[in-house]
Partner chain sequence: MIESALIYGLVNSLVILLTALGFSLVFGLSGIANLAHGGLYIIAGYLTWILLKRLDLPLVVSIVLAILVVATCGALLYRGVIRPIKGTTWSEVVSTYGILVCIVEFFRWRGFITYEFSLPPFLKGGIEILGVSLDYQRLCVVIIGALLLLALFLFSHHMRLGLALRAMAQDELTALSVGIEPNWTATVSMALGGALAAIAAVTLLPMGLITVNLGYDILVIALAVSVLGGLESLVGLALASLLLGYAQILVSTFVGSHWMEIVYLVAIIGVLIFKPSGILGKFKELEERV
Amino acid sequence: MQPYRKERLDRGAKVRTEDIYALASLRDLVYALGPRALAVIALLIAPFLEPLIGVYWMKVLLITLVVSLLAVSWDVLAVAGLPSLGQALFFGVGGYMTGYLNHQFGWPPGVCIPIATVAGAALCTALLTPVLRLRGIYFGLITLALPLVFSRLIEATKILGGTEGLSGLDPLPNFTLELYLGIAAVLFFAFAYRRLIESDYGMVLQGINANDRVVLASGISLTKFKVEAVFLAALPGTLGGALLTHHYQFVGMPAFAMEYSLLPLASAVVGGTGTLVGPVLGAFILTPLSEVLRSFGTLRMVVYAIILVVFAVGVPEGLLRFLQRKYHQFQRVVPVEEVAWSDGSGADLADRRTA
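Return the coordinates for this one chain only, taking the form predicted together with the partner chain.
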């Protein structure tokens, strides 16, 4: 039987639009910019759809945006070789910080949220800095432990409202503003970090992941870059926590719940790690799914965990890369040619070329 193999080739439009020549025709321009423009426009008009799909799904949209922020945060860490298992840490620190400022000093959310975002990220960085001397799994394990320990600590010492939490916080002026803040944050962080990862700075981070000793040998301080990566990654996470805290007007021990660790992680893995936009895609698939499954109690955690394992083991590239491949390339089946062994002189190659 004649053996066949699959062959993938770039579409013509992809090759044409890789360059400035994309501007030559409107069709190519649409091909090049269409998908991301569509995604951005869909996000921007989503808050206007409230009469169509109801307030409930608008709230789901807000949660989805927050999960997206946490997933982007996970991905930045993963790019630098620091897989986190406790995104709830960022969420909880951001939430508690804005909650405390608002509760204690009565500052408005407009002041609390930015402060909590930056100061919270700095606090998380300070907490994680001792671990950064080590690689990979130690970081993951510490991030797994920190939210657990925090919620235990709050429960035991009754600081920050103890098990009751801090309630009666000020909300943002209106819900649409909250949604647009979330949307702006997701778009900004996803695209800005995507650009950052492709810059020279991002190359160093990727290098730390790929082979840290080479980076070390180039005279670059690993710790400095890792600390900066953690800070950059913590920013969207703490912002997400702060946003949702003011939406619920409450912050308590659920802020360190497993769900805020697992859902972003699953989103990032499903969407495609290292793409920064993929995790957002993943969040937009998984979070609504989580709402559908809400009536099943913790079964939904089992479902995410299974999705997570299936994607991590079976589809490590993630959905975004898969879709990109389908968009940019086509596939066909071609017969496998018989390969003649070369004697190294190159004569046979020459023969084939002339034939």
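In place of the form predicted together with the partner chain, output the structure of the form predicted on its own.
Below you will find a single chain and nothing else.
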């Protein structure tokens, strides 16, 4: 019986070059840009689906966009070799800063959100700069502790509204504007940071992650690049916190809740770390899923954990890289040639050497 095997082939446009596509036809253009264009179009038309899916799922969409920003933030730190366990720090600082500006000075959200995004990122960078010499889990533990410290500090000192928080904040003009601000922010940070990571600057950050001693021996300041990486990572996180604060018209101690740290981390694991777009994909899977699983009650966390284990074990490279590989390759069943088949058994080659 003739044996058969599966043969994997790269599609034409992918074969020509790895990163720069040589577009020879409209078909190549559609092949190269099609998936990105579909994702962008799907996001842009999503706010118009409210009559079909209801207001509740529109609010879930807004939360998903915020978690996507936090997941992108986590991935930037991971690329620079700074694994974080406390993205809630960025979220909480951004939320409290815009809430304080709006509550104390009466500034509109259009002014408070940009200031809170940049100033909050600068404050988070200043807090983390002294511990940038730590590596791996030691840096992660510090980031895990800081949101808890802020939460207990607010509770003990009664500042920023204490346990009752700041309420009655001004909302954005309408919910559709909130959604499009979130969509624009996710698209900008995901694609802009992806381009940045692929540049020479991003290569230095990846080099720090791979072997910081070699980068230091090249005369490059590790502290400078790590400080810049923290600031870049904090920007989407503080923006997400500021955006959701004006949506709820409230900010309080829940802004430093653990879910704002764990959900972005899980999204990055599911979508694929180091890709910037993969964590966004993971957020769009896990956040709506966590809402669906609310009907399971206390079993929700069990089901959620099983799903995470399935992704971590079954697709360790991340869902984005898995889909990219399947998209750029196709399989076909071909008969095994006699020489190749003989190479596998070894018997035919031995006969030839004897001859």
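Superpose the two forms; the largest set of C-alphas matching within 1.5 Å is the rigid core. Note that this is a predicted model, so its numbers are computed, not measured. Residue numbers count along the first chain shown, from 1.
In the core-superposed comparison between the two forms, the CA atom of Q331 travels 4.4 Å.
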